[in-house]
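There is one chain below, alone, in structure tokens, taken in the form predicted alone.
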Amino acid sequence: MSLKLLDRMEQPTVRSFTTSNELSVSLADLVTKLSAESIEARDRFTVGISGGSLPKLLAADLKHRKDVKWDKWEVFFCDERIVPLEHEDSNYFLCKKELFDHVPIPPEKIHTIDPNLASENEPKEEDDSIDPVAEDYEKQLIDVFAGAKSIKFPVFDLLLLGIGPDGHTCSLFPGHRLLDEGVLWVAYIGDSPKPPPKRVTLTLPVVNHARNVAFVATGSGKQDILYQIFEDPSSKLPSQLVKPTNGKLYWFLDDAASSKLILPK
């Protein structure tokens, strides 16, 4: 299904589904699919993953798939806590216990923080951006994008982005001075509305120079938002913002986060 929205953007496509089961073997069949993909033309499959709810749903059924060549991908996170990896609030943690527990990707092919970095002093106000933490996630991302050449932004092949009632995504927060960042790949962020406080982020730029960028979105807790993202363009949230150059980009519903929306049958 698809769907107009917001100024001259290539349409989404907008899937909702009656039971979270249903949206997660969907889910499951398009990262299954762009994996194949992605690994036939590249010979790697480039992933970022968010927290919250997405590593469960994103999991559920992709976890069982026998045709996925689990040693190609290359997973980073769109966001992440800086916290002990082990710690309840860290967004790794989570994915491993849904995720990397139960299929063979190689340990060495999920790029982590390192939370050993972080500092005790809050980056200076000329600098907010820079922090020991972001700057070596942002060095991973050189190594396995750039390599020896130059390039301005890397390209994932697929970022899983989940929604908050606010309307940020990844740890872009309404109104946040790190919606206008379009140098770094990977920013700081110490005064986070949402806890914990100090967090790491993709940028925007990077979100969308992805080849693909799916929001995955579930419960009644979401129907007002999502009907501002839909109806109200002019109001400039993070997710709103989300309008991959030359990419796709897809929403994955289920029918009580979707029932405020007006969408094709």
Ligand SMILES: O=C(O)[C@H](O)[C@@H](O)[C@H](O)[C@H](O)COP(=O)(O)O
The other form holds:
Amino acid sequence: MSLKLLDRMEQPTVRSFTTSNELSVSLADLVTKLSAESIEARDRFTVGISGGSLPKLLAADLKHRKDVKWDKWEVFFCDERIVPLEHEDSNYFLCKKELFDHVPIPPEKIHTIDPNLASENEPKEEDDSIDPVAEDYEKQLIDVFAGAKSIKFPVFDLLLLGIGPDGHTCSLFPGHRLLDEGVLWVAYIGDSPKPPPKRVTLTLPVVNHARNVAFVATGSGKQDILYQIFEDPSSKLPSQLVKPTNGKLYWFLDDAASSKLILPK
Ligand SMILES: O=C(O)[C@H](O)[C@@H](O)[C@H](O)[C@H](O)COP(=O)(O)O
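With the form predicted alone done, generate the form predicted in complex with the named molecule in the same format.
All chains and molecules follow, beginning with the one already shown.
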């Protein structure tokens, strides 16, 4: 593979599958393995899930696994649309339909935004990454990850990321000022190029502090952006800025998405 992501300490693991079902089985194997290892080491598994096509691919095989200690999971959302939780645009709603309705994760371990906190008016210009929904969600992360301690950033056991055709991930979009956010754990974006516009998102430092990060991308619509990411280290796309500091990076692709990449057989 002519992987140009050479400036990271550890090469990512890149897997491409003929079918999305094969991808889902392999992804479920990794999630199950990381869940067991995390629970063994820390008596819990902290995971962040993205929206889009990821939840269906994640759940397809995982929801049938019997060897997962679901009650030890702490689930967050890598980004979330500021809509009611029962709205079809809600990532929680999507994950509930695909996964949470099929596995016994205790409801109190599924950490959702509180859309009722949404302010009618946009934040003031100078602090426009701060918003009641984002602040509340950040407090939920602090409760789970920091408790009484003060830590710079949370360390997720696994973050599951999608990638947009423009190279965005979470709700971190190309050229957006949020890419420079270095303090907040959760930020507000009111002008998401991908509708709906109002969202909260984990910030890049949180993503890069994770023990494991797995991108999931399928379909020919992703082939060009994946080629750019893997072949052009100079472009600073959000997905290319994901370089876990002390963590492992995985790419789960299907052959349609990886068709322009030169991957080892
Ligand atoms: O809430 C969201 O919109 C997602 O978290 C977003 O970051 C998604 O992962 C990408 O847009 C890829 O979406 P697809 O996998 O559907 O192309």
